[in-house]
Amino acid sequence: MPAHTTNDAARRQAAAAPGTGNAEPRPAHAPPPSAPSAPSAPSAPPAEAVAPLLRGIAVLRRLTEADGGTLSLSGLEKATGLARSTVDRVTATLARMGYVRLDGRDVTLAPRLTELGNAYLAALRLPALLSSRADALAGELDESVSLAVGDRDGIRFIHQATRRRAMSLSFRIGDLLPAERTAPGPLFATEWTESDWHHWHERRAADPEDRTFPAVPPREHTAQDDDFEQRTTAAAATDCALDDQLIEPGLVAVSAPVRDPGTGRVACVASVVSHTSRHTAEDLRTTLLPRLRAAVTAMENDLRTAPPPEPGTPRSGLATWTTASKHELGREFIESLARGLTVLTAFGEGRSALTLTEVAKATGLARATARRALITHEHAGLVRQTPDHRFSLTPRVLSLGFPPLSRTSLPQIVQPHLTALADRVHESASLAVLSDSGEEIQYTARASTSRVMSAHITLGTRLPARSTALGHVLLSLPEARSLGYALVDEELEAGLRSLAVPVRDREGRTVAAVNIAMHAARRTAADCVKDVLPFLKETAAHIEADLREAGRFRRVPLT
């Protein structure tokens, strides 16, 4: 018998484990409680909560929901209800941390912010252990495959293996969807407690059109609660679930649970997503579900045989930098906000559950300071406390910027760095990648200067790789490899001098190159190396740091 259909009694017993509510668990076959008469008001923050930290979390969440992860300062003031002076101080602190970028009156999420979501995904381990199986299944079926975890009465995606089509999956890692409009939702709901069902009814009553879920279109027709209850009962009986155009017309999906081998609980749910032009929902059940189940069985075996995570070197002093920033920036830097967010980075692989003492040691904060930060995060739903007084991150950490940043391409990462470089050296700066043929380079990002005479290259332009400094770096020619840079003097065009350095990914592979191009009359070759190369290398280092964070759990598109 397949592993995912066994040990039903153990699953029901495991559903009683604490962590999602205080009420007695409801057996999967029993009817859920009736809806409450009226939704309850949001709970007030505990007295020990850090108010500036809550404000910073609110700003990051509003930016996450905004188009392109960008809002004006006045837009943030309106969206959060905070005073403009508070918004200015919060965004200045977040910019100092590298979590946002300030461009005039606009605030934009920055790639480094993904370190918070990465901490959760690393502690969870599921993407690292199972994503290759999901990718292989997507290739085998030629359909999109996703992995999702439960987040109270919703689901969040932790991995996406999409197919490039005109009609393709547009959800992002970290997106939150209402459980009742998805295929994974009923499978998670089979383990809901009375408290979870009560919360779900309250949310449905307060938001019948799903306006609080920006990742999905609002409901056109309000569904009855008993429809989801019936789907949950069916999911408990069949160990699978369907989404027949619940999110939007044309979108269909089939899901199966990946169970934790130790507890029998649902660790995550794997889904195959398609379009009605390719499959009906019932067709997914009959033709693709058997192959999905086979992949799930392999995933569960991977979880069963995976070695325990390496504890690694204990982290320490993560937040000690904040004191110097406070001394430098004064009132504009909110140290309690910076310290509070840094607490989330104490977690990771081999550090999925930490005691208060361990968090304090990892951050370099006093126990009282770390405790208040954890209390604040617990109120915000970012941290949960286990019965043995350990703390762990929740999927809601992904709500802090991860969805929009999970779609960031290398040119988007690079652009602000190129602009800063061009402004600094007063010369044009560009990024290029090697073409598929390996014979040409293709320009994918650039920043120009206001000089009368400057290098002008249109994005998408292709040039012979061996005639450019960018090409010398990308081809790893011996001289460029030994020096760490390439200088091409008037080879491509008379009067054009170019200096380039590599951009490497997490594995140390050269995936792109960045350069400065100028007229030969402005600087000698020696001056380029002495005066420009340090700035160019510094820019490449900043790009690589962003690329390492952005590409930790996904492949960053190079173009």
The other form holds:
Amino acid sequence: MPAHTTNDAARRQAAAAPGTGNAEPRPAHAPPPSAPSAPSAPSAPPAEAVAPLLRGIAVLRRLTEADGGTLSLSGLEKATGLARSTVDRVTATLARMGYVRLDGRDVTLAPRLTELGNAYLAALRLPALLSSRADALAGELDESVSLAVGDRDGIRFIHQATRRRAMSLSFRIGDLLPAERTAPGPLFATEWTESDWHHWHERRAADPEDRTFPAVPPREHTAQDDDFEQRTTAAAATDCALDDQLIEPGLVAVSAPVRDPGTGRVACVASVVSHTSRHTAEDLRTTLLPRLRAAVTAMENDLRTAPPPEPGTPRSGLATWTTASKHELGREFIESLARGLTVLTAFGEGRSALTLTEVAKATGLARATARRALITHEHAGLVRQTPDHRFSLTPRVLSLGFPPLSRTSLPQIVQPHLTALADRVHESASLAVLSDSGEEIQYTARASTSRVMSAHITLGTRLPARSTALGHVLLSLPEARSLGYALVDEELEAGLRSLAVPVRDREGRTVAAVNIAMHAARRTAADCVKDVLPFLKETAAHIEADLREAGRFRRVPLT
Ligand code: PHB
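Next up, the form predicted together with ligand PHB. The previous block was the form predicted on its own.
Complete assembly follows, chain above in first position.
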């Protein structure tokens, strides 16, 4: 749609849609008259593409689709078709980057990987500017509210404010849905070009059951064709759209577009999602759409009055880091993969469209290296070129691990760190949070060693906050606050000593505490502080780094 398009113009265009006998040229949102023939095969990578980078991207995508973000090495070998030695080297490189964890034969996505999706979301700015409005609307309506962007012939969620769980499905940030089975889809399709419609027809023909969309259940009625084109025409006329159980029985949604104040184009689509036990789809239109519209008006106003983005400084020294890793790990470290992925982190708030020179400068890579990485990412659909020869990230960057990682809780983030700590100091380590009353601590994660003698602390155990080191830290008691740790002797039982440090979130609030429980007989109190505290602090720092990344665009559940 042209930049000046208003809703009235959209309505006029809708009136000129095919099938009305109108001889005017077909508007942008209308589908082409005939469906294309056989779908085309995926195109071969350009000659300059970096093959190891494409392999790394394939590994990350297969892990993203896997249950819990985990596959065995042999499972990855099958899923990617790569040789075992290649899978080993790719995963060793990703592990070195902190993007996956290797646990025996299993490979699991790690919270640090969130930085790639975060780079896209920060560059996009919409989550930072609009998510609090979406959250407030969810609270006001007591229904789930989501924000989605268009991703070719699909829609991808960039924010989820989930209120109710009556549905068997609830979608995650980064999940991709086929446009025609959603309420936002027709609104995005009002701006589709002929080539977009062509692509959509091809995909429908090649994948009639939506098997390439792991987030949705397969279609049951593949023979029955969609009324997607009519829904798109209607969406252009009414500036809203419904989902009447297109994804699964019971799930209904109403959507309205949030328009970019500069271009008038759809920036994202806001949806209210409910269940037929509370609202029919039609009912959503009459009862909840007016409040959705009011929230959208406020969102558009927020976009209009937003201060200019504040470009952060991209992390420096990336190229140096990859060179050092290569020296250390040798053949097991694929430098071109590591360098290629770090190119994505050059983008961010106020850095949404970068020239090749800017990407090279931000990453410290040679221009030729940065250029080949960008060409590779463009082929993989992660980067696109703007008309003025800049590069920007696409929503597809969220397909690199974001959906499963966007659901991780603090205990899940912390567990591998606790295990590593317990192995290192040969004592048990725990994570605890404060109960709502503030009177008790509650254990939420734990790694024990065989040596521990102590009382059986299990997950969920509650203890009085005032008599435990974890509690002293969580309550920020003056001594714990000034020392940065708490040491309590004879905690729980004679002969047991506990040393605890705080875990702080992005805003610097103490949200949890980690401790080590030790035999008092094995070390003096001073030796505990000297020998064990540095490890404990280092662990807390690693946890805080993960939490900062994981919590950048969502609230990480503490339990
Ligand atoms: C969702 O946010 O979960 C959602 C939104 C629109 C739909 C379906 C689900 O059509």
